[in-house]
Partner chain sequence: MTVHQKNLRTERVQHGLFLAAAALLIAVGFAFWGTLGWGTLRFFLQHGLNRTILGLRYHPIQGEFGLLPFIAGSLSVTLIAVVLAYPLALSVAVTATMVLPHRWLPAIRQTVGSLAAIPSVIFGWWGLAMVVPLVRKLGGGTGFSVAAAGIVLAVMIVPTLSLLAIHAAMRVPERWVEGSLALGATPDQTLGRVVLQSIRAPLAEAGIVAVGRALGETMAVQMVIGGQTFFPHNVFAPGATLTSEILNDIGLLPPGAFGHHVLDVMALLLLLAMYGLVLLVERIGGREIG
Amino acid sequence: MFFLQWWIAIWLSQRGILERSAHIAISGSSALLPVIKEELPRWEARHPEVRVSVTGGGSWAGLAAVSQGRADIGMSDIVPPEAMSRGMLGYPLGRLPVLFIGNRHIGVNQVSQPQLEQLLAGDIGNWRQVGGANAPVVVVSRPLSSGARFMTERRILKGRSVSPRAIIQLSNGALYKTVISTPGALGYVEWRPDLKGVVVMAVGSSRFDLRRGDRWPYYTEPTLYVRKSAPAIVKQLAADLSRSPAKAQFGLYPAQP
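Now give the single chain's structure, the form predicted alone.
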């Protein structure tokens, strides 16, 4: 028995699988959880010697966890700061649309970009101000760790923050459910396959169509980050996940050259 355990340890070591990386921890963007969990069973079937765990928490949390050695792979749709990125390798997944969604009773399905900015910032407080129902606007947002929030504040709000009265939800799914159940709600989510029961807002002349997702101007660029010093098996997992054929069914499309 001792000889068998010794031989297995040598076999794993020769393949770059250190003892600590027999368990690979993935952490970060909640929007990427579905596509990662879709692909993992196939990967684990090919690598039965490795156990993989996946948790959300947001893009910044994923980057911090990898940088500090608390996770092996960080899922992020925020580019890490230069000081952090010097020690990392990135495996891009493509682009993921960010959609602006409203409760189905708001009475409007199209706003201009300046109107969307005012709505999200809290400057417009009633939907009738943009031609909708006589109902208060309730902004629902992700926390500061979210890549979707980062994109929204940069592209829509031009550096401003979302309304200080916004309801904060920690995940894509929680935000979506809150918009469904809250009268007058407005929020934003990265595309998900079960997006029903809400109004998907057109912004200016842009209306989202999954068949032409690359024409929608609001998106994040999700990437899997690992430390440059990571074991070979960790880098292999990140590379394999980045090439997953399941990406398209979760709204991810290739970045344009």
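Everything numeric here is computed off the predicted structure, so don't read it as measured data. Positions refer to the first chain, counted from 1. So that the term is clear: the rigid core is the largest set of C-alpha atoms that superpose within 1.5 Å between two forms. What changes on going to the form predicted in complex with its partner chain:
When the chain is split into two rigid parts between the two forms, Lys158 and Ala248 fall in separate parts, each C-alpha being assigned to the part whose superposition fits it better.
Between-form comparison between the two forms treats the chain as two rigid units and finds the smaller unit turned 18° relative to the larger, from C-alpha superpositions.
Could the form predicted in complex with its partner chain be shown next, to go alongside the form predicted alone?
Next comes a single chain, given without company.
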């Protein structure tokens, strides 16, 4: 019985390949998976001749896969280095806010940008030093491959690295959970619909407002990259995905003109 199902599955997928001639592979940042997966079925319905597969793996992996020809579209919220981007076209999706969040008991809800820099770099070790509670600062960060970390180190830390003593969490969700439950925690998350249980820090004079998210100055710019030499249908798909009306529900705000 098991073998029968197995063969039927193989047979069906073979038929699928034969009928649909084109196959497009998308790979890269998992932050973009939800919006892509939301839009893709509609697009596939309009293009029954094309089969699209989507995998995560991170921004760097996506960029490398596209530049090496292992994928057709790379999802990345990291700006690719010059050497890589030369042969590629980018289709930006907009701005994805990155928010700085603290544990509820730190006693601070606003810091200046230099303070934030010193906090994240590990120079300030206690919340007291920025007018908060007497609690050690515990920096929570994403790994080096994260687009949010890339942006934070460039914009807030001016090229320095996040404190080497930071707790590393792989996913946005795990980082959020860690900040909620760890006393003195400070971290950064990409936009998410739910920010209960943490302090969303105002930085300088900027305060995040969900309705005016496009005003928030710290964001990544998730972009779909394709090779310049790619077939028209691939560029078509990237362009269509980047204009998806579903973007708003995933926190992707339009770029300011």
